[in-house]
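The chain below stands alone, shown as structure tokens; this is the form predicted on its own.
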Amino acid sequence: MTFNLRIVLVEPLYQGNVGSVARAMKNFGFSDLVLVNPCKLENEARALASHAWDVLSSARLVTNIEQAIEGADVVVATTGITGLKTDEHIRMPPYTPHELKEKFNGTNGTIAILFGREDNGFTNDELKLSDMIVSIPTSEIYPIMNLSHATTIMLYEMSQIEAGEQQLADGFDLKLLNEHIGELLDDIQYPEHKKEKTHLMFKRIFGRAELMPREVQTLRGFFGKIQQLLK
């Protein structure tokens, strides 16, 4: 039984910023970071990383999002900015750390939890990636932390999960059920207006689910029995 935590900073604007969530991951005891085209990491990078150089120097470097989520079972997007109607599922619903924490605990399986920029975190295609989105309870007066102090957050939270017996569904294979979805929504004809919006609803409610692999193999037959049937 194993729970593995993959922090993912999409782009970070600051080295000093991604040397301390280095060095934060050491401090809770994760190591596997991906870094989508960051800044330079160089003198200030290696020192704020302090004792976690290891973590740093073994980071994973990608071009895009895509990349660095292969092979997660479960990503998780953190946002500052929360939805203010509930059916902006793009932002909703958002769970706090403590929550996350909670939903976890018992399983196993890889999560990847993704972090924006500095200056405007993630643009609303790029939040569509996630199956699951976070935010910490901050002062309405300033809301927005700062990359690795929310990061060290999270990190807390996360390292009391303990592991258990319910595996996780395979991440590859939520993505088949999801694309399942989309193509069923175009066979039952769909109001186009709708079908981005119900597809990412979808997409949410099996992301909170906490699936298991048979769960999503009998949804995927489900669906492809009433596809056959349209058909």
The other form holds:
2 protein chains.
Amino acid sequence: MTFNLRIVLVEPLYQGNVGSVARAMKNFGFSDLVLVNPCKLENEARALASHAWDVLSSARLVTNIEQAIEGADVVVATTGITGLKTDEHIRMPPYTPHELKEKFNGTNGTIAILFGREDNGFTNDELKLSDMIVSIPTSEIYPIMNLSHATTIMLYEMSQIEAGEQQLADGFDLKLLNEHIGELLDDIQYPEHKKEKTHLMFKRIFGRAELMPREVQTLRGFFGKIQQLLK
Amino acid sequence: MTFNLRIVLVEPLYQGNVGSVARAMKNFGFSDLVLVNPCKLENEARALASHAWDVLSSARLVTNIEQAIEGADVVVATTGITGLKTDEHIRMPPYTPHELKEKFNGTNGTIAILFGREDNGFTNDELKLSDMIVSIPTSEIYPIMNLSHATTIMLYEMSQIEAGEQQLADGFDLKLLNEHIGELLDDIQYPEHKKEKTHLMFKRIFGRAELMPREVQTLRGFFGKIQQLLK
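For the form predicted in complex with a further copy of the same chain instead of the form predicted on its own, what are the coordinates?
Let us now look at the entire complex, which starts with that chain.
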């Protein structure tokens, strides 16, 4: 297992941006591109991909984010500060690209970095699918970056990661752990109006902690034991 | 005096790139844009500048690099590794964008960052006008970045500089110091075929050293004294 970076563009509107992202990916040595319901990709996309036509043409096309993040161990959403329509359980301030790089130095596994729509970013429900939030520090006067520029900065930082021994928890196990916690909140009749927030808080904490597979197993065992005893 | 970053595009070929650069500059809070013999700037440049129309429209248009770097204290040329057609007196490896940021942290003054043509980069003579060379670490397979992507990375790093007390030597004084050394090489009848290389070496060393104004004055005094004694 090695370090793998996946770039996910969610419903990109402009084919030029998609082509430019493919080019930037190849510039930094990455090729795992997933497009969720993209715009039409024709001549302009190909022109801007330039010599990264292979990255563009091998991009995986899917119809929702769940499919796009399949197999990823950690899911990171990129958003401008202004894109955070809510601060519910989002670590404030969000990670900077450089902090993210530092966090993943010495690890291996698949990290999916999500980029939202050029006009509307992510919906709140989409943001909740991510384990971590990253935000590029920009000027307050004009913080809205071009999609391929934002991607380029993330690629630039991530390309400096040196893969290491520490294996990121397998995404699937992490998902099961999160489901466990959801069930447990039901089991203990946690106040209904707080349930979702608390569940999301756990998800974020585990995301930030970069759990190792053994830790995920241990946590699942721990919460499973509680569930058994409660029944 | 505060920290000021100037972006210089040398003979850009595509107006879309110029517009995109203006946008990225505003995203990171910069506005000092100089264009050396640019292509026509029409609707596409304006569209891609988006809300940075003010940066684009107030760009200074000049006909050569000498005019573009006027008033700058330090001149940095950005080039891909492949863009270095010669390694004459170029520090190998060149600075990374992050190293450059670290180098200028805590300083103030005007730094001009030059970007070459989309197709041919810089000529060797143009490279010699710079005090320092910076290169973005890219994949060897496809190192040629889009112009606005390369600019975005430099802006991203430079925007993290915290201005400080240490004033960069005034560009004009540094220029006089360099002229001094050229004269001195003549005076001591330095071997003709090595003269240019040695002169450039001094220029690069002083560039890397980020001389303070007092140091420039002292060096000028020192070399001036030698010149006087030789005559």
